[in-house]
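Starting off, we have a lone chain in the form predicted on its own, written out as structure tokens.
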Amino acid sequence: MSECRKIAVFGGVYNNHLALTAALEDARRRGADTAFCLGDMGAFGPHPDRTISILREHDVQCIQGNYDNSIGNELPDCQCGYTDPRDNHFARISYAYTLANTSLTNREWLRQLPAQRRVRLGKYRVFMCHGSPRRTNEFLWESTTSTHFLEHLCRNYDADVILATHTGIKWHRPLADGRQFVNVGVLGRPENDGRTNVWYALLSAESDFQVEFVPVAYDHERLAAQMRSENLPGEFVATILSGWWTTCLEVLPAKERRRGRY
């Protein structure tokens, strides 16, 4: 198990290579000694090979999300875990685009990524996963996930801290005995709050565990122009420009959905 001092952690790059570059520069300025990505490099945005090149060039320590497993193994769909027909309609569009535009070399790299990682952050044993420790595409929402269940996961997986993503919305909950659960947020699209920035988490444990959610501003208008040039859905472009989700809404629990516009 590797040991770290301060780490930057993010999920869901979703082909947003511009936000990824901005986040890595910001994390370096803030003194992060290592960056981790919790999966889902593709989907939603343009030019998937650009994102993977940046991750590899900067030695970002990545794990495999459901999207990466599907692209790497050329599966029929993204394994996103949606059940609503509209959600699945847009998921099929973004998956087909990402699969068609990811090189064979990068597909192989995605296929070989580990599904989980363990690191030590100070005295804390950190377990990194995509959706949850028990299932890659499990949605752990703040409003519907019980503290008891999160404590159960920590005990079962021998972890002081569990880091996850997949939902697209960051949150943090302290647990019993100093344990912690953190959804680190995503870099690929805004958080359905009317703001165009995206988010990553900066974690440290000089003494006690500390987590800071860091907003990342980037050239979102440039990304939107690239999305248009690649003929990606206008609904995706609208989210980048407005900060409000226009797709993948049906999966949201009622409390999280009420925060949005739609």
Partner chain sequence: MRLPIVPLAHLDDLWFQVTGTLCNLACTHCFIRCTPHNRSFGFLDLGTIRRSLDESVPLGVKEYYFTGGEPFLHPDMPAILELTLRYGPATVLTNGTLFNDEILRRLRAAEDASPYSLEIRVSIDGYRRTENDAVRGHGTFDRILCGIRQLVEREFMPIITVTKTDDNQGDADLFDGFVRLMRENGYTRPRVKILPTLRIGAEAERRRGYGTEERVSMEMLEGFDQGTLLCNHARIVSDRGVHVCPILIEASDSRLGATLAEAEQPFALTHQACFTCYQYGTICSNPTSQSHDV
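So that was the form predicted on its own. Now I'd like the form predicted in complex with its partner chain, please.
Below: the lone chain, stripped of partners and molecules.
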């Protein structure tokens, strides 16, 4: 198990190569010794191969999200499990685009990514996963996950800290006996709060466990222009420019949904 002092962790890049570059630069400036990506490299944004090149070039330690599993294995859909026909319509567009524009070499790279990683951060045993330790596409939302469920996961997976992503909205909850759960957020799209920045998490444990959510401003107008020239849906572009989610809303619980505009 590798040992770390200060780590940058993010998920859900969703082809947002501009935010990825900005986040990696920011993390380096802040003294992170390693960067981890918890999966879902594709979807939503433009030019999937650019994101994967950056992750590989910077030696980001990656795990496989449901999207990566789908693209890597060329499955028929992204395995997000939508039932709302509108959400499914946009999920299909996004998936077809990402699959068609991910090279065979990069599909192979996505296919071989591990589903989880364990590292040591100070005295803490950290377990990293995409959705939850038990299911890649399980949503762990702040408002629908009881504290004792998270404590059960820590016990079951011999972890002091569990890190996940998948929902698209960051949150942190301290648990009993100094254990922690952190949803590290995503770099791919803003988190439905009317702001255009995205987020990653900076974690350290020199004495006690510390988590800092770091906002990342990037050239979102340039990303929007690239999305338009790739003929991606105007609804996706609107999210990048406004900070409000316009699609994939069905899976949001009441509290999280209420905070958004759509």
